[in-house]
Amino acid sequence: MTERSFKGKTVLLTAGPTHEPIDPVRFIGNHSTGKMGYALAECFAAHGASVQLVSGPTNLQAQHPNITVTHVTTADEMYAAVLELVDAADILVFAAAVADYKPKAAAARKIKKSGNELTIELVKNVDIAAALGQRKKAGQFSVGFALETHDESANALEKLQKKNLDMIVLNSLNDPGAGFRHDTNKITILEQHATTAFDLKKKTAVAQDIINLIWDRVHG
């Protein structure tokens, strides 16, 4: 087998959740741990790539010296970071679980408990993968992620097209051992004219499967 080397390639990769502040002590977020994104970063780096990892809040640390980490908290911060790095990247991987919405205005002080209801007005966050898809340069290869609970393939294919992605990695919360808070994942990779399904595996092995297919497409 040909050595799947990414030497000379720069990979821009997002990972983890974003936290959107409600007040100084509360935020809107999700259950993402960043494990899948960090596994991908380590795998790319082990295969020779220079990895620019833009990470939301996680308890993880990158180990490989080829990985440069930019730590962010909110979707706006993540977007600003990727805009700084995208033009130099050959491969874009959007593995972060970016919050879809944020509070319209975060309170400057802790919101005190009062009454039986609290209404928070939300506004939509920037769709980072879609925004970068609009400015993707010739030769850049982009990969998105879709975590779905129903109509999985249809929803993932819609995202593939709308966000101008070359492939999208789909996993379903209906699959035991897949999704957030697991060391394993079960994925299906969808492309415009191909679908490749994989068994449940450790996320380190899943990362290798994803990178193998990216290498095949970039060098095919």
Given for the second form:
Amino acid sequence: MTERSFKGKTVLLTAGPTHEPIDPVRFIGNHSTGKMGYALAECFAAHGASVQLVSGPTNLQAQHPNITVTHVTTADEMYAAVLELVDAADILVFAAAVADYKPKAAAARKIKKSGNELTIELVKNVDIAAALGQRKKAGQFSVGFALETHDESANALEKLQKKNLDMIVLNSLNDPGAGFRHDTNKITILEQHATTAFDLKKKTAVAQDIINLIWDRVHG
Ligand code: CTP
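Starting from the form predicted on its own shown above, please give the structure in the form predicted in complex with ligand CTP.
Everything in the complex follows now, all chains and molecules, and the chain you saw is the first one.
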């Protein structure tokens, strides 16, 4: 058994992008690969947790037998899946890059090329972390992610408060080797009264750092 055990704990994790359909052949998405979320799922499971992974479209496969994956495509589907699982969860980790907006109505048939301009009306998606933050139960510990390009710490702290998170993992796109499409990441973990900065390292090692700090806060 590893030193920091999550045996008996259930972790609910969102990972990957969401795809919001425009028509049957097109969608709005983003560059998230899901690597950070899947690395966290493996790490939690290796430390004894039972992991419920709600994953948007990725090329990844969960390996550990203690990980149960629910595959979803859109933010609405991700939210519905998370609502089914949240009451049984001790630790919530929002690692998904949820699309902030979706087309107001997906066209039933392929949109054919016509004029020089095409306008697609978008409406806001549900903010899954914020919605769950509002109904967080005593004893539930929640962790979010923030990917920022400017005013990084201030923006991340605002998200921590707005979404009622206990911890937020900040990725700065200004750090070389961090963020989308890299196997490495450089993070800073912000809490209400603490800031912990880490070096650039492999996402699997970053997952271990995140999990160690969560363990300290949940068990310490
Ligand atoms: N998040 C979520 N549902 C959304 C948007 C974000 O659950 N619809 C979660 C992400 O998984 C992440 C955190 O909220 O843990 C912050 O995501 P981010 O996209 O950085 O924040 P936003 O609130 O969307 O702010 P903005 O895009 O304006 O920076």
